[in-house]
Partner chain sequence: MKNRGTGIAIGHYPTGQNGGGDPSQAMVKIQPDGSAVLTVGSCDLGQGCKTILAQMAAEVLGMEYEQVKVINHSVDNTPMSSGSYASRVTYVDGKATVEAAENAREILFQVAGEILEASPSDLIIENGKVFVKGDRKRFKTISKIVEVATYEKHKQVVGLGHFMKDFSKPDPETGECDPFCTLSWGVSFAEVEVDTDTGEVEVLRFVSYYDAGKAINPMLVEGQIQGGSVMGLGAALMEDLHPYYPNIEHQPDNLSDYSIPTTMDIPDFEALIYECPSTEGPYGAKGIGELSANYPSPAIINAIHDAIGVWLTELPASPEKVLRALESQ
Amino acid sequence: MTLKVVGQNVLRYDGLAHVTGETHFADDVIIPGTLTVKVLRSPVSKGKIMNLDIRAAMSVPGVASVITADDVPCNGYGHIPDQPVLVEEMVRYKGEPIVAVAAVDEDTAIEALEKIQLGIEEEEPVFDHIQAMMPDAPKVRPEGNIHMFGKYPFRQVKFGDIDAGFREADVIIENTYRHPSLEHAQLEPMVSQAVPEAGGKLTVYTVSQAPHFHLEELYGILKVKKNNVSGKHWITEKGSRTGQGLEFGDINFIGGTVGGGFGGKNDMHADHITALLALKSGQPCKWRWTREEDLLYSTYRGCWYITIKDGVKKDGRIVARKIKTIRESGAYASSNPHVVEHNIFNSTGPYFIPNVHSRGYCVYTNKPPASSMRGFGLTPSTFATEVQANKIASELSMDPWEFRFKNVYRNGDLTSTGSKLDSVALIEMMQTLAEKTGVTLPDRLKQMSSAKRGGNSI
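Now supply the structure block for this chain alone, in the form predicted in complex with its partner chain.
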């Protein structure tokens, strides 16, 4: 059947609104009487709050509401959930929110923040995730710095027989790669506006990439829905009455038009705090992160170390691969365990390798929580496996194209997690790329295809 609309370059649905300035992003919703939110963030990377006195802040004229951990009904959120909305007692990263203020304007909010008495007994932080894995490293969290995947401190993949694979190899090539931390730098900073509506309801204007999930997380914080914080003893349910009486459906999130995300808005950054302040003050509250806050304290792609050890035959075939990858998670889990799994499940790169053993670690440090970013676990592994591919080729004095043609996935191949592949096209795509870029491939490569490998799988 011929397609009429699918496959056509119809113009962008929201394009005209974008070019005329009619598109409204979360920050463009202007509601009279909205209070400005500012947050007191921890000045230190690790420590224990010894005293916190907000009375002077509350009595600044123009301050409508000041909230601390005591105002949060169930003070934990996130994928696990293990992250406090506002610090209870232990600070785990510089910039962690401790107190939030809603006031008539920014100056008043800042004045109120300056009046807060905060005493923190500083403790030694750990920033390097490799160092954080050492047994005597300072503890980011009471249960230790290495995230547990069930009973193991790693997620692993074992495929084939790794020892036999290395015995079969002619050359062993081992390298370590480092991928630094990166910021999404989406141009729309974090912003949230919570507006009380009739009958105790609440509307939240959000920049979320996943508003359905984030609304559920907020219901968990407000104890409208069960929040699965068992086992996270640093998260308390102090019995705050904020939002008491709310039911499922009483809060709505408005969004869906986001000024760039790239994974940076998969975690709730501001909606919980504006919601709590709006519920407490009964007035609309808006929190706009500054660009500085966005760069310093929003989620980011954590730093990675990836060590690849490959056993290779002289003809270029990889017959064994051992991988150890270590991902910096920052102070909380967020999506980091998933990022590590994504990395480990795909650690062969686009290559069929018959014997694989890979292990991925997710390590806590005293930094803001890292999380998802475009490319997720595969960005660092693509960097590592593709530079490794060229290093192997160069070691074997082989053409890097030829090396790839020999090893890439073909239809019917198994991934190291046991999935059987179809719709594979790498060989055909490389053939076209060579043509487009003026690279002459030898005939034997030009004649290859992604069709199933014959008989024996290599």
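Positions refer to the first chain, counted from 1. Here, rigid core means the biggest group of C-alpha atoms that superpose within 1.5 Å across both forms. Everything quoted here is computed from the prediction, not taken from an experiment. Compared with the form predicted on its own:
- The two forms, fitted on the rigid core, differ between these two forms by less than 2 Å at the CA of Glu435.
- In a rigid-core overlay of the protein, His18 has its C-alpha displaced by at least 2 Å between these two forms.
Having seen the form predicted in complex with its partner chain, could you give me the form predicted on its own?
All you get below is the one chain by itself.
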């Protein structure tokens, strides 16, 4: 089918509703009798819960339900289910949820939180991911502070012969780049509403960017399993048996318009809490994060520490690249191992380098979990590789445009992960970009194409 919109101004299908205020978001769903949810968060960054008494909170008039880790059938979720819904014993970051309350209004819920008796034996935290890699650093997790990719503490890519590449090089250029943490700061904060339905079913209104993944995670938290005899599903009993009797297919997970996400809503932040409270109380429950909560405790882009060592010929060709990239993960894995993989799989940028050795590390700290942000690790990688390209060009007294023309991928080139490229147009793109921005290229660059290397190359 021929696309008829390329090169034309096309109205967004939802644009008019946005600007007129007619768009409905998750927080716009009004259900009579909805309870307000508030959560007691850890006041310290690291420590062991020594005592937790919720009896006074449960006795506050207007409080419908209070839940702790004992009420969670399976208290672990995430891409690697290492993150507790509610902390049972060890706190790993300031702001980590410990107790959730559902009450008739916000003031009542806050009053109930204030009556909870919480005692934590504080321990020494570690906040810097480079410091966390040191042998004597405080332990974020019992198994250590560096995420294991199988049996290795790093994800690795090897291509060609890195030692031979450096021997071939005329110049070695090495630099370190730091990319800071970034917060998505979307307009819509985290919000979730869970509504018990007739017949024991449950509807959840979510801000999720990944509803199918999060629905699967929610079933895991509720421990919905398949009965090999009847084909039915059920929730395993535990604690107060929250949601006992729910069957697979009983949760109606309703997404829709996301009021800004940018990767910040690829992780489940609130749906598991509202679901558990709604199932226990039998009433609709809504948890709307405050702006302060959203900025402090939602996921963010973790910071990076990237070292690039390049072996370069005098004519400008990169013949060897060694990279060490270190990603801050926060207290839990979330999507960070996947983000590290994306980063090192693309550590050469758009450039053909015949000899590559990349290692990516994912390091835990006592900070809220980092996770995805637009680019999934590619943005920091692009920042580092492009600044490195300019530095190499400057070192060789070479025009940065010519340096890039010499090194960008052509048709038939192999990436560092072994993929063969067959539809490359990088040279043509740069030629067009130069024309559009008023850059005059020499004829030899204008005559180049992305045809296979060895043809009209320089």
